[in-house]
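First, one chain by itself: the form predicted alone, in structure tokens.
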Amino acid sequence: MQIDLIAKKNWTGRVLVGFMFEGDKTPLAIPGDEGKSYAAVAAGEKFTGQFKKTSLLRSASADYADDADSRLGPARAQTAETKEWKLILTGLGKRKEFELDRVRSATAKALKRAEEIGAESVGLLVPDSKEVRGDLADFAAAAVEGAILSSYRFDKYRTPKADEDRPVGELTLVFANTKNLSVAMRKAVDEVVARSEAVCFTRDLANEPPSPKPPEKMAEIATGLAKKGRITVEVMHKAELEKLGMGGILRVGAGSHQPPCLVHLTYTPAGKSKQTVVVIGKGITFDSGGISIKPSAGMEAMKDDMAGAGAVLGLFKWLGSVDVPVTVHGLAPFAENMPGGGAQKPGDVIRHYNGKTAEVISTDAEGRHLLADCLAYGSTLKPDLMIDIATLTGACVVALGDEYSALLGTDQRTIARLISVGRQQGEFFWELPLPDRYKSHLKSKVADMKHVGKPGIAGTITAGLFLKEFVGEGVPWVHIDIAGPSFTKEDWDYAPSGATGVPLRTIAALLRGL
């Protein structure tokens, strides 16, 4: 999507988007009778400004703001001096309510409705400073931001039909007080402009079927990330992995014709590094479950099962735009799941980089071996920070639902943090306790451990409990599982059917933050 900022003076276009809270006599930026006679027109097809409603109304005008005669009235014919446009209101509903996240869910709402009419451009209005709470560039921000992710599409292997709605090319935003096109808004503006389309490059990773995307493809596209003198890429093939110990990596992809591989990610700040932060994503690119092999029925989603990794490499992506003063290393491991000649099987003793056994159980629960041998690795890098991010437990789905990421670790002021960002962001989060008292569920009598817990009991707490055994003494860490928001059948308010991003936006924020 092409995004431009203007003044209204200049703006030209036929499809105009406006805010406005519940009960609010006028539209925001548009004030005085010219507002009020907007509101009332709306408000007879029931729209007062509450959230996720919108209003189409249409008016005949060379200037909107300008001409007396634009205001909304009985429909006037066209003539050559006039020219239809379209004014699209948006709700956020009531101002006692208002979080920023509600901005990008109207704008989203907003371009929906414009996507229905046919429009390719559209205008969104910018309020003024005075008229919302908070930074205005963040609000502005919002609003873009809320537009890319809603107008994503993941279509490469469809024929489009010729009466299908198309999403909107190019957003406008239209500054009714020029004072503020400012640097710090356009500076903004182009930032969440690249968190957005680091997203929309996540979302295609989980997407794309799992053919295409073999561990080794994987690890290309990572390599494609590099920047000279600021992204570094290693990609750490079969024979390195053996040499360096990584029996997780290794056993888990050993049922596959695609080995295994491990991509170290290093991103460089241009001035003084105030901390080191390992960031960690499962990498499964296909999992049947191998031997222990899962239900056909619902199959077909685990090309998804890479998502925690794909948000590794689209922050890599993202930080490639930007400057944060903190060094930061992307672990991505890659693996098939499959139940081949070779494979991982029930009852097998797998050995990790540091040196800890573990029973195999159910070759299903092998995600976590990758982020086991990561896990120890990274602990090695020093890091200030250590967040690791998979698709890794059913159990996480059953207690937190399809919305929810589950957060566990050592480190509480992180765990807090990424709540309340989180929040900010539109991605939610919920910690769950690391009791000592459940380590006994992984009691192994051939093993230091086993791998996963009591069959349907705290499943998502045993696993990570079973990391917490590979995290360096002293290290602060934060497991995220993301099994129940990285993939959605339904189309929430920006983002559509299948793979979301999250929670890329809430690490990228939290990384602005340190």
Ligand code: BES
Second form
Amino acid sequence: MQIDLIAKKNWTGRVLVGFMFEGDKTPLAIPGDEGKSYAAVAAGEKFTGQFKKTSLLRSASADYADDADSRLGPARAQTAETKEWKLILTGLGKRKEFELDRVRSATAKALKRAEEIGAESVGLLVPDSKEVRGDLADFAAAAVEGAILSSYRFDKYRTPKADEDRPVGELTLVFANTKNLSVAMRKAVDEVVARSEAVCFTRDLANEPPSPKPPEKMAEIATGLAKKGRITVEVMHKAELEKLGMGGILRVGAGSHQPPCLVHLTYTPAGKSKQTVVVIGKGITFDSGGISIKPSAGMEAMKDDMAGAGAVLGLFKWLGSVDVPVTVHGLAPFAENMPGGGAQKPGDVIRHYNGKTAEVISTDAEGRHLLADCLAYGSTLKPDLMIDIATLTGACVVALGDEYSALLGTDQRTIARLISVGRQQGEFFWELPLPDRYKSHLKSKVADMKHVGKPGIAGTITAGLFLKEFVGEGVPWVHIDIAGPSFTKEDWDYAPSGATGVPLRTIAALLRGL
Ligand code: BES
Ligand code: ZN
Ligand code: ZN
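Having seen the form predicted alone, could you give me the form predicted in complex with the ligand?
Expanding to the full complex; the earlier chain stays at the top.
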């Protein structure tokens, strides 16, 4: 989607979007009698600015059109064929319930309406700073983000039908008050465009079918990220993983013809580095369950089992375009979990990077082996914060549903931050406990521990307790289980069905705030 910024007097488009708070007399940025007249017509269709509702006003079907025409922009009144215009009002709900995330949803709703009337290019009326709470650049950036993320499609392998609605291709931010068209505004928009593109990149990776994205292909894509900004990429192949003793990654990958690998990305800031952060993402390019094979119903969704690693790659795509004063290491272990002849078996014992051994109970609990190697390896980088992101447990979806990710870990400050930053980003997190009392569930007679707990009991928590065993002494750590929100079967406000890109935006905002 193309994004432009323009002064209202220079805008020549035909479809304009305006925001409106519920109960206001006028839409934002259209004050006075003109705004009142639009609001009155919309009210006739029961639109009063309710959140997620829209109202479409057409010049052709209403007698206020002629007057309004000349007010909406002088350029429009010039010729007969430019006379027809449309205004889409989109509701933000009640002022006292306002959250920035509503701007993303409201923009997405408006663009959906624009799409239905076949608009290819849409103008979006940016309110004046006095009309909104908080920073106007944040408001505008949220609108742009809602627009880009909601118009995302994964059409690589399908032929769109001739009569299908096409997403709006161009969005112009229209400024009534040109003072707001500032350098800071342009910068905020550029930044959010880059971040949204990173989210779409992450979505593409997870939406891609499993066979075209084996571990080596993912490593190749990751390597491409080093072209921009201050990023280096190292890929550790099978031989190196053997040398390092990464038994988890190797044994999980052993059931496939596609060899596993570990990608290590590094972002070094231009100036002084204030902190070192390690971000790890589970990268199972397909999870068949291995020898403990999954039921076939719904197995196609397991192409998304690399969404954690996808978010890490997306994060580095974003880091290629920004300056943050933090050193960031990304660890993305890739493997295909298959039941081939060399596959790991229930009863096997796996030795991980830090020397700890685990008895394999179900080869379908494969993700934690990759993470275990990476948490131990990441700890040697002496981070001030270590985060891992994984589609780890079905139990998490049972506990928190498909919109909340679980947080477990030792760093309470970061957990609290993720919850509050996530809420602003429209990505939702909730903490689960990590109690030592459940450690007994992992007791094994043949290895240092079993890698899964008791069937049907605290599956997300015992997975977290297993991971904790591999986190270095004193390393602040948070585990994010994204089994629910990484993929959605239904359309969300600004995430069409499929891979969502969660939790990339929250992690990016967290790194920005450090
Ligand atoms: N990738 C799955 C978890 C998953 C399930 C992600 C549903 C997204 C949606 C993971 O590898 C897995 O299979 N976990 C098992 C663990 C069990 C065998 C202890 C599970 O959750 O059933
Ligand atoms: Zn898995
Ligand atoms: Zn599995």
